[in-house]
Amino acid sequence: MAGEGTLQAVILAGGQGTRLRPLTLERAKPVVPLLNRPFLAYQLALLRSHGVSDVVLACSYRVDDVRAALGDAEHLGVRLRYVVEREPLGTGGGVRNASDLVSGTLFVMNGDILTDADLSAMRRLHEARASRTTIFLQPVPDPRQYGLVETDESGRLHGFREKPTADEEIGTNTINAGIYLIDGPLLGRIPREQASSIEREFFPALIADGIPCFGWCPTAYWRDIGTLSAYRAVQLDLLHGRVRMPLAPLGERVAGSWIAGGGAVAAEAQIVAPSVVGAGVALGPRCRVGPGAVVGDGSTIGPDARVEGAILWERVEVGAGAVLQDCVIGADVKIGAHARVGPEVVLESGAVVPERATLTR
């Protein structure tokens, strides 16, 4: 390992986050925004709750985006690291990529996972099993999406089967949730510069060779934020407090919601709680911002406005009297006075909304 005692991770990263366009058009999936944080900062700091201090990003797309957001992520208590594939590499090739800076036994985990597990518990099972690889399950109530993975009555791995196309091929509703614990020797088998899958073909090797792997499957918030609707949902689980995380919003709590520095509120603009309110935001007369909102760095809420269960980036214009709903909306773009945004919309960086006009799912 890096240092005696030193956990390690490798997060796979290398997807362009096509399911979350327009918003990943402009940043990469790693750093889109989760109350204001970048979304890494939060994998980042459930890995450090759990004494993982380095930490390696494989990734390939708009890397320049996460280093800007993040750096070397020493002010989140970790050293993260960069390993740029010049081309997609995949899951397996990602880790094995990645495996000349990792050895022990490491985490690797999905870029794209918030959960707020008990990854030490998953440590002393692998090591309690004699586990060569231990994979987190999920169990979820439509598992058609998703990998499954069958195990037997101990745990033990014997059988992944990637998204079935029919209900007789499903034989149990325990997904692969996209953390393991990997013994480093093993990522020797995986071939260099080479896409492969370590779903589809490095566990599965694994299994038909006798190698001891088993699955873990706590109780426990999990969630893919790679699509729009998980991407808004998973922002109102983490202000209802559904999540239990080791990184709160930036900003002072008052009254049930997070208000960050330099901004103005003007007379009669009402914050309700749960909301988050960026940096230097100004909030125009008798607007209403919440519950269930987000606003991000910069942004300007005008007169008679309203905000609610809505998430907005840096520095939106949204004029007077306009009205925004369980929508997302991307940074710098302008909503004209008394425009009206529905649930479900979601704004790509930039765009503009003319005064008056209604934009519905």
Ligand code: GTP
Second form
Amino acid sequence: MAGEGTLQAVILAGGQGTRLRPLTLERAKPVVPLLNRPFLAYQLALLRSHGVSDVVLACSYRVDDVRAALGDAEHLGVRLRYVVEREPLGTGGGVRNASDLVSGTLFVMNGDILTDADLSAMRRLHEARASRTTIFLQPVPDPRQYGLVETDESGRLHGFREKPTADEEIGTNTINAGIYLIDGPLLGRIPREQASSIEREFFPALIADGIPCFGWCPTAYWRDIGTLSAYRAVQLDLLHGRVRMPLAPLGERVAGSWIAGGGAVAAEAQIVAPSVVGAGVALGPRCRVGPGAVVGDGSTIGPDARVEGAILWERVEVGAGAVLQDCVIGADVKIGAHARVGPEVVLESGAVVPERATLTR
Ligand code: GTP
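Could the form predicted together with ligand GTP be shown next, to go alongside the form predicted alone?
Shown next: the complete complex, the earlier chain at its head.
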């Protein structure tokens, strides 16, 4: 239980992240690196900047990854605790499992949303409307692939629609953005130790029972990082300053890039902004990194190699003259000399690309 005045949050971090495979076969989605920091570090920093200092992570899959990446998160200014499901309990059961550690009004978030929304404004709306559950709503151009949320003119929720068919009339373009403010006692309605869905079961039941629930639709950056293309795109958005995060990349800001140092940069190597170069990276003669490149800690970029719009995890070895363009490369991958890796290619950790090979999607 938190002390009075302490705001709390539960982050759902137990999904298997199937859409992000093969990356999530090797690392849990909540801690895949974004600009060389574990994803949840951004969510924790956002929560911290809105007064949340006590966070419970509802975990199930690859919990050790999450602990290794975040520990108790003291360095991020929050107290972080873990609750682990024996079997995956879904988004409903996962929150219920964490509910003994929280009280009062709390944030509940999917552990795969990058946003810079003003969560303090969300709280103000929750209080002003005497809402008992407030859902962050996001307008999207084509909402058909998502679950839709319908509100009346006052913003009160009156319905959820799961993925409507093509010719069905849809009166809304707002979707559930995966961030909620919930009155803690309501969580007692979710069955314990039983898999359930917060979106498909808990929220519709609240509405059916006439409990006041409201939507909140801010103007803010919002993106689910859970697909391979989104995973790369959000990092470009961060690099280009399209998201206003309270957490900058690690390292020193040099001519529009961030360089963590501790490595060796050959005199003729070029870092083109905006890019992020991790700790202990070796950049060989005449190589060109960027724009839009993220190079993980301990990686080596060979002479004359080019890395552009590409995300490299830790300890990647790029051979002489190799070209990496708009791709994602897992940890410990070895790219042979003069190989080419093209747009949208994703290489799982430990992969080996032979010399002069060309990989396209
Ligand atoms: P996909 O398999 O790619 O759809 O990803 P996912 O497994 O993460 O599922 P989804 O994106 O629908 O999950 C939304 C959020 O709920 C994510 O933050 C997940 O980590 C989380 N989540 C999904 N299932 C569970 C679960 O069984 N337990 C817990 N604690 N969290 C879950």
